[in-house]
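Take a look at this single chain, the form predicted alone, given in structure tokens.
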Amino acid sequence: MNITRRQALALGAGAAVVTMTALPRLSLADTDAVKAAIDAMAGGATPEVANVTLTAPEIAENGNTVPITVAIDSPMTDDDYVTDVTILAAGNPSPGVATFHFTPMSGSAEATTRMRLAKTQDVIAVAKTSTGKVYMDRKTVKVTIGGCGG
């Protein structure tokens, strides 16, 4: 079977079109998705910008592994303790990055993880207590090399 140059080019172009249309497109979380995630965590309460310390680098040279630490000032007693902490990345395709669960037996409400960031964006930590209070902190992380395909 002989294939002409014109047929080979047509096959290559057709394969390229099929590949490009079949690949999932990189989409970023919109502000509504981030707000919905915060509202779901808060359960109707208005988050206060207090008691949460989010530690993140100001500049991340590589978005593949960005270290994040969140610590919440809480007595961690049976009557008043942090139950959940959620980390959100506002510019990632899916804003939810991690959720940590605590009990009074945890002793302190602190967690460290590494996350991928697609681009320069806000990282948000939302903490919920057993008394129904919700706290949050936000940091902007500048990413020089994207971790989610960028």
Given for the second form:
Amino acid sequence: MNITRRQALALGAGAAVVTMTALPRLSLADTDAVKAAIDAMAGGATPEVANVTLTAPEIAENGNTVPITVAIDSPMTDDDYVTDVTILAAGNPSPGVATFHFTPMSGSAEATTRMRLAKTQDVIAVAKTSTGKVYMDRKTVKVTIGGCGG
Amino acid sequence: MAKAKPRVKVPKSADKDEVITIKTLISHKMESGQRKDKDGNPIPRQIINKFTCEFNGKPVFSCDLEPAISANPYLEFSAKVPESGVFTFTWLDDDGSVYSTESKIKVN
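So the form predicted alone is up there; where is the form predicted in complex with its partner chain?
The next block holds the full complex; its first chain is the one shown before.
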């Protein structure tokens, strides 16, 4: 079968459309390890996307040190406070980054650290309160130079 | 490796029940276990895996660290100061070492 130049161009354009529509859906799908980590925090419940503010740079030039801040809207009283917050990096060789444990003595549920990111990916924060509520937030960080050795 | 050196920034004084910000940094290479040496052999993981902060013996904040934390792990968090006392900071290394430091605070 002969393919004319016109047909070849049409094929190429079609393939491009397919990959462009398929890619964003792929990046939204979390890997099993990430899902397992979220489930471990949420205990089966679906985390509500609210109350958590994850601050990270939109573009990280150096994946070796990416500053991130997580803040949770909570009264932080003895009856109602944030107990645990897990930070996950969906595209790292292993998704766990850090787990913060707060107490009412923390005063406010806010913490900052610096993390490594292997490539452009989503960073996810899952927070659990003493009343059993689970909240989350996610943010995409573009990484120019990956930070996991190699 | 050189001994890990912790550095902590805590205000010297605060009002009663004020929420203060504490900044901590410890020099540590946080070897992730993902890297290979020049012969292609994996370099074994050696990181600080846990950090805790206590005030007068009561837990304030703690954190489990994974290999995805950058070298020289930096942590910033807040604490409520109900009375004058001592903050104790402890870092646990994979190799069993414990690094700790203290910081006094006075309530006006």
